[in-house]
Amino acid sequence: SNSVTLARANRRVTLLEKAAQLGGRAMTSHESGFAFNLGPHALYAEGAATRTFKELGIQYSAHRPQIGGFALIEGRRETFPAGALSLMTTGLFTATEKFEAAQWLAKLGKLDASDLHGVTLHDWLASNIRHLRVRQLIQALARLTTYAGDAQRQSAAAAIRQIQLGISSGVRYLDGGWQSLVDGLRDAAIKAGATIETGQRAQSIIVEQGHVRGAALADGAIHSADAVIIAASPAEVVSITESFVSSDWLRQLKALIPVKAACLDVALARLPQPDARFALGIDQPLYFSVHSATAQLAPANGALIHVAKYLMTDETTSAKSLEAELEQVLDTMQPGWREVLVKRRFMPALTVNHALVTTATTGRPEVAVPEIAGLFIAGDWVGAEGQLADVSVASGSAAAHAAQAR
């Protein structure tokens, strides 16, 4: 996104990737006509991304997942509390706790968390919610809308308000995955004039007294520039910059905690228990969905399913037992799967992104680097707005405006 803005404001714009395609973790595979996204992609109605890309024109086709489906506890399945039905009729609740589960899914979507920076969700579950069961299901919707697990480092105010994002609107699943956006970002960045370059790796960023002079290439070519933004984790950037950028500034990105899963993206020719389509883990941090049913990501009668486990921030699990946990909650769910199954991948710990937010004073950096003018980060480990998709994006657009502002 920020290319197509600095590139609109008649800037020279030179996008360099070091990936064959553009895209990141947002690409999108096509395989056997499923539309494979790396994991369960979801993008959120009210967020800083749906803005950007509607104040930017970028156009895609997509669709709100519904409402309902399975909680699991225990190795089994339970009708999940979606709505006041559901939750008078699911087995997860006893009576008493059925009561304080309804106080707290009406209340939430209004609590103000601005004084709970300083709190963790486990402690600040543990200190208001009185029933095990029920922390345990507004836990999981913390990780449903964080995608993270380690709710004992993570931040009650984040996790909060991405729930209370999750609920005002909700998401949206992608027709044809989000290379869509990809795609859509790349067509208008190249209409407006911008170059892009890909297969090309940022070797280091070229600093003279204190200003950004351009970017040298790992075959040693030179790109002259009086700004750049390097979008890349924190570890690159680290890499990148720690020859001229403050060592407090380098402590700080390297204390950042990457949020990461395990997915498993399974292609059916057909869905055994059509009805079947989602289920959220309350004892468990797991994650069951079949994005087909709501978006174009496979061919007629088929089926692309996401199956995930929020992965704690010291998990130890074995690749192998966790690939097994999940296709324990594909036996669950979709009995029958391996029948029908087309194709399969498994990725046991996927970088969903690279900073959880947390407690800390510190925090995700801000665009500009210090004490370097015209250097700039964008990710979704940059800036205070947003968690996800949303910060990737906000991030990229702040980084954009600063640029242009020199």
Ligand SMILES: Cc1cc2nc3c(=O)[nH]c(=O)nc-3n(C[C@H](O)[C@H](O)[C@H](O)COP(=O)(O)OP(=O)(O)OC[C@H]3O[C@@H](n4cnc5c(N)ncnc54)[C@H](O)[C@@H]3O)c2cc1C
Given for the second form:
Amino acid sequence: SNSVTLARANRRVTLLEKAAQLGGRAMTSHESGFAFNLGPHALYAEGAATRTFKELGIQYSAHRPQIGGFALIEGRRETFPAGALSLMTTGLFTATEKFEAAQWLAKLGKLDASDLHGVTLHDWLASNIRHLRVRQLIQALARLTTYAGDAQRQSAAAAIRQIQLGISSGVRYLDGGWQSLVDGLRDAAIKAGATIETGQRAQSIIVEQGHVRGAALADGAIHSADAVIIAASPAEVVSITESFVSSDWLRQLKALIPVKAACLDVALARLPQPDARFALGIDQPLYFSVHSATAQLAPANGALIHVAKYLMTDETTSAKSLEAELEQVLDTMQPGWREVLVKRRFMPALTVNHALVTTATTGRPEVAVPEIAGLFIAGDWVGAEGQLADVSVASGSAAAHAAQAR
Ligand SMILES: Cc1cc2nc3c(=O)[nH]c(=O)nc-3n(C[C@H](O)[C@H](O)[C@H](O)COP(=O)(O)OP(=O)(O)OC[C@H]3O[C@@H](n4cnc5c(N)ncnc54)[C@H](O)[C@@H]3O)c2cc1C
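Given the form predicted alone, corresponding form predicted together with this ligand:
Every component of the complex follows; first up is the chain already shown.
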């Protein structure tokens, strides 16, 4: 998105991508007529990404998933309490728990979380919510909306704000997957005059007297530039910049805690249980959603399902056990899935975003790299706004505007 903004402002833009194709974690693989996002991807309808794509005129087709489905508890399915009726009928809660859950679900959307930056989600839940099961429900909503499994470290303010974004305008699943966004941005960047070079790894930056002068590629080629935006992981930014930046700044980057998930993506010839489309783990950090029930991601009668486990920061479960847990979710939700399996892929520890929002005061770094004029960073770990891809797009826009001002 920053290439589109800068090229439209008549800047000479070269986008270097080390992979063979654009997209990074937003890429979609197409196999046997199914569109596989890299694990479950949902676009926040009122997040910075949606706002920016609208401003840039990027076209895509998206649908809001139906609210409701199942809560997974002690290995069984209960009705998910998504509204007044399902809350009354669910076997998830006792009568007194239902009363407390109803109160919290009503007030969560309006809660002012601005004073809660320094409080962990775990502590906030423990000191505000009486019943364990209700606490578990709110924590499950925090996991669903932020992907973070680590309530002991996550800031309550960040979790509550993201739940609010999720319950107000919700999310959208994209026809054809997130690649449609990537393709739309690529086309807009090329149309505006940007040059895109894939298979080109930026290895280092060139700095003269405190000003960035360009980027050096792995093959030794040099791209001269007045401004450089590095939109890669913190580890990659450390490797590219470490000879030029302060050790304090490097320490800040190295201290970021990634948010990870184990994902099982499954394509089925048909859905054995057509009504079992969504489930959220209440006592376990689990997720199940038939994305093709909402968006065009599968051929006729086929189903594209994402199953995931939100991982702890210091998760020690083996990949084999994680895969078995995710298969168990499929067994519970879609018994018979193995007989209609077309394709599956399991990824034990995908980095969903590079920076858990913790209670630490330093937090995510700013887009401008200190002490090097013209050098900026962007990514889902940069800048103050939002969570997940919204952070990437917001920091990308901020970096583009800062680079443009030079
Ligand atoms: C399982 C999973 C589920 C997710 N679900 C959601 C969701 O529901 N909602 C949401 O908003 N977000 C979600 N995300 C997060 C979202 O995918 C990412 O935040 C977003 O795609 C990050 O984009 P990015 O461009 O900042 O980083 P990346 O996608 O990581 O892209 C970085 C790019 O830089 C390239 N690169 C790296 N180093 C170099 C170099 N030295 N030279 C040249 N190129 C380089 C890489 O090849 C890559 O293409 C999810 C992520 C995962 C993994």
